[in-house]
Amino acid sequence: MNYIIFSGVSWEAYSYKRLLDVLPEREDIVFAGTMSSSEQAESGIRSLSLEEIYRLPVKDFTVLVSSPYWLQDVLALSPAFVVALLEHCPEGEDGSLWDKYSGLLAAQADLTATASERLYLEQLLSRSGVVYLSGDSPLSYGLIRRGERLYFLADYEAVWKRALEELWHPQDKAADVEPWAAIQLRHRAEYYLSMCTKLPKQPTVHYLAASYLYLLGDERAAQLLTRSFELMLLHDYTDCLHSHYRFFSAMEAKRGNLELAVRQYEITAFTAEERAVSEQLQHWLDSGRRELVQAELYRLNEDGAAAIRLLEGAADPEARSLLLLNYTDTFQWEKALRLQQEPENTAGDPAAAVLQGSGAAISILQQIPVMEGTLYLLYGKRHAAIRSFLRAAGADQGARALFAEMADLEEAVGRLRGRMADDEV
């Protein structure tokens, strides 16, 4: 397998060297930037400029990208596969811009990986194909040989290796093999279950155990969440109705107990907007539109991935508006635009496009030109992006903020390319 590494830092500061050592079927590996002769010889990786990378047969390469500001180049190159290595916003960068384009990078990626457990959980609730690049097991989960060196694999390294292998060689779904994503979820759940025994009065470890069990579909999740909620109350955390109790509604929705799930959400509905959501859920429930209730409860608990899986196969016409919203929330904007453009899409009606009181106070239709313009910008169509942003601004003259963000992105991309060019001098 061939790889191109798009880093946000120099080779010396690159933090994924060990993961590169255990890449499966390593052949040609290219680093976008400068490496010394000794670094190239020691790592078995060659360095190329961006211009040289554009001349490679990129359809034979997997790109490993750890800065969202490479996204324009990644889309222009159109490699065989894209692996997003998500990181927290580094010092000196705009946090909101970094997070937005990291979300767009993850949505474009064939595989997403991160060493941050918070980002790992966030991504699990947005999409499939997410690897956690850390672990707590002292055991070896296999070994590989590189020349004269043996590498004993940690649990997450074995998952990383298998996930990359399956990009090029997908497993037969009928095969009796546990998916790598389920293996890693099980490892995390087992770790936090053991921590619950060691730290019985810590609400956070119980909550994390509940979260992983929920993602695994394990009914013990409710028991762990109950314990976490009780401990939060004992510690006088008064905001845990939203952060903890509402989670019960997603768990009951997953079990099919929608009447109970709606009541549980209603308990956490304090604002006028939340109460309107509660009324909508009850209306759908009374009308027998159970798929809408279940999907919206997932979304309200930030589990867009579960909502999308359900809505993509739903027959209810109104499911399309909910699906459009979930695609938007999870940065799957190309899917959102394709769905909105389909003639039978009920979101073509502005009244249907606004999910009243659901937290989506702005019409989906008003967001479409913004998403369209952003994607045009990422694909190098600057003039088309400007036209979309002007259409999004409309009579409100709100284009200034959109153009300011466009300038901020171009500046961030320029800084990244400038750092690489400086290294090459």
Second form
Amino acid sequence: MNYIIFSGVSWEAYSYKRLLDVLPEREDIVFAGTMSSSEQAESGIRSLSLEEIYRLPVKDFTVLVSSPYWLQDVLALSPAFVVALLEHCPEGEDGSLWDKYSGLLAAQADLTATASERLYLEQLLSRSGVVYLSGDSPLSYGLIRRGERLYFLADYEAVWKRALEELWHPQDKAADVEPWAAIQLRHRAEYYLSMCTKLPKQPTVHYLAASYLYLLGDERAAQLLTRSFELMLLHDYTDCLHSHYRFFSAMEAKRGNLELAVRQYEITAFTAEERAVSEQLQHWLDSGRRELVQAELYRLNEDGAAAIRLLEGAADPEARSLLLLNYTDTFQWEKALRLQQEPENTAGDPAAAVLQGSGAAISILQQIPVMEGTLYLLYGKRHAAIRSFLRAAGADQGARALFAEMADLEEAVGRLRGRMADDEV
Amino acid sequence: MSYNAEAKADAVSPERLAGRYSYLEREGLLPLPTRDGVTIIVELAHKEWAEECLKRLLLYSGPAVRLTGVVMKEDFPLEPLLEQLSAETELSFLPYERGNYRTNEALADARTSFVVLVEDRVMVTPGWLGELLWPAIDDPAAYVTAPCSAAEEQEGRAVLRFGNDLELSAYVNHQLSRFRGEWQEVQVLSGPCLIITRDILQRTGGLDASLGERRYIIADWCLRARQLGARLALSSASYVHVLQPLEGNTGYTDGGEQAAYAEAGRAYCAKWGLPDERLGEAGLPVPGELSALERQPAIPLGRTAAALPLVTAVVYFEDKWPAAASMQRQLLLQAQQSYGNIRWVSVRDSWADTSPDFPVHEQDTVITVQGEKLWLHALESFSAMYQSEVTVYLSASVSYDSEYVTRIVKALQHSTAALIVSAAPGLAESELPSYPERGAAAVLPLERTAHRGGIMPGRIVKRESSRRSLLLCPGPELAVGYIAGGPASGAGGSVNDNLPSDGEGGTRK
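If the one shown is the form predicted on its own, what is the structure of the form predicted together with its partner chain?
Then the entire complex follows, led off by the chain already shown.
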């Protein structure tokens, strides 16, 4: 397999060198930027400028992107597969811009990987196909031979290898093989369960064990969450109704105990907006629209991925409005726009749907042209983007903020390319 | 050179000699401390690692080794290995056979003084073997040795992370230079690599596959060897790197694998008189006083009856037989079959059957019912009553060649069919006249039908013809496989001269 590496930093500072050593079926590996001849010889990787990369048969390459500001180039190149390597915002970058475009990069990627456990968990709640690039098991879980050298793989490296292999050779769905994503979740759950034994009074390890068990669909999740909640209260962290108690509602929703789940959510609903949501849930429950209740409870617990899985197959006409909300929340904006443009959508009016939970209520209709403009920008259609932003702003002065963000993005991309060009000097 | 200089050279010579020895061993220039070489039996279960494991064993074990790869899993693909390693003359394979634990066969075939039993997830390094043979030479009672690894018990458990083989080799060489020649006696070994002498192997016998899980199978064997006076040695200087399957059961999952593992643990505890609760201990539980326990019997090496799948042969008499003739017939059928692990069951209708109870072996059974309906029902529901891997129906009125049961078992082992129908002797499977549609539900001649254990084969009815034989109407969900008949000569396939004619035998009403 051929790979192109788009890094946010120089080769010297690139932190995924070991992962490149254990890439499966490694053939041509290209680093976008500059490497010394000894670095190239040592790593078996060649460096090329952006112009040279544009001349490659990119359809035969998988790109590994570790800065969201490469997204425009990645989309323009249209490679075989995109792998997003997500990182926390580096010092000196605008945090909100970085996070937004990291979200968009992850949504565009065929595979998302991160060495941050916080980002891993956040991504698991947004989409499937996420690899955690770190781990705590000291054992070797596989091997890769490259020429004379034999590499032993840590658990996450073995998962990384399998995830990449499955991009090119998808697993037969009928095969009785545990998916790599579930294996990694299981390894994380095992780790935190063992930590719970070692640290029985530590609420965070219990919360993390509960989170992984919840994602695995393991019923022990509630037990671990209960323990975590108790420990939080014992430690006088009384502000844990939102963070801990509300999580019970997602677990009960997953188990199908919707009446209990709605009651649990209601206990955590303080603001007028949350109380309105609570009433809506109760109303749906009373009218037997259980899929909506379940999906909305997932979304209210930030589990957009579970909500989307449910809603994509749901028959309820209003499911489409909720789906739109979840696509928007998880940066799957192309899907959101496609859904918005589908004629059947008139059945459920998305204009009526309101983005809840984040405080301010923003009409989806206002959000649509912003998403549209951002995507135009990412696909290099600057004028179309400006038109969309102007439409989004309407009569008020909102366009200024959108143009400012556009300028910030262009500046960040410029800095990245500038760094790459500096390396070449 | 002065006398003093010579004396000085002598004073440092042990270290220097050790250094030189170390160099020779590392470079593979030393012969192994055995005249007749070493047999390495590799248990093949991990298709993604087996080739690398075998190549390293071939490369780093010295010239005097013979390797046997034993396929442990039905879905293990042997073909790629055969292609990749076809040039290796010192390597042979035992393909998978369902129900047959072939490791014991490989152990029986080993003719060298030392035998190594190793899993295909073990990665060895240059010169790995020499150090592991010495304990048996240091101490004649140390018949069993193991290296440290991440999957060994207690003192031998070394959990280490290496990025690549260079790091691994550096560690192994470092350990060797620090601890060369050091080993300690341990209570039990259960890891992925075991070096045993042929002497203790012959006295202890094979591995007890009935324990199900490798960890317990190896530990059980070691305890049995200890009962015979063997000392178990853990080489402190040796380390082999073990890979862990990503899907591996680490005690968290709730699935069937964990249940099987727990069951194996309980079986091990039961065998050695240990309370099940001790399975929760950090290491593998072992009995405190082995000598106080009754000696466990040796498991025969090689291809033993116990290793063959248990076949239940159901003999039925459609006609009324004279007592002496029916007994003679049953004994003849039993004596004729060459297959080594058959439980014989005869299903008799007391109304039709005039024969007295004849002597049977301990595991054999006679079921007596009254009335044809009950008789047919007993035949139908037979598999629910007796667990075995294969059930073969034999009519007392038909002759079978000596390989009949063996052939059926083999066919079931290599097929996914639930039912197997054998053609009449001398006929190829394609020549089956009445059953041209393969796999389709059909009416099958019971006397030439067999099925897997644990299934209900279907309804049994009488065929109204001159022969009055029985037919099986299989359940629609069951796949039927057809195999060729045995040799035409001798066995005949039709009713023998000494069998009763219709007139003599009477008919069932």
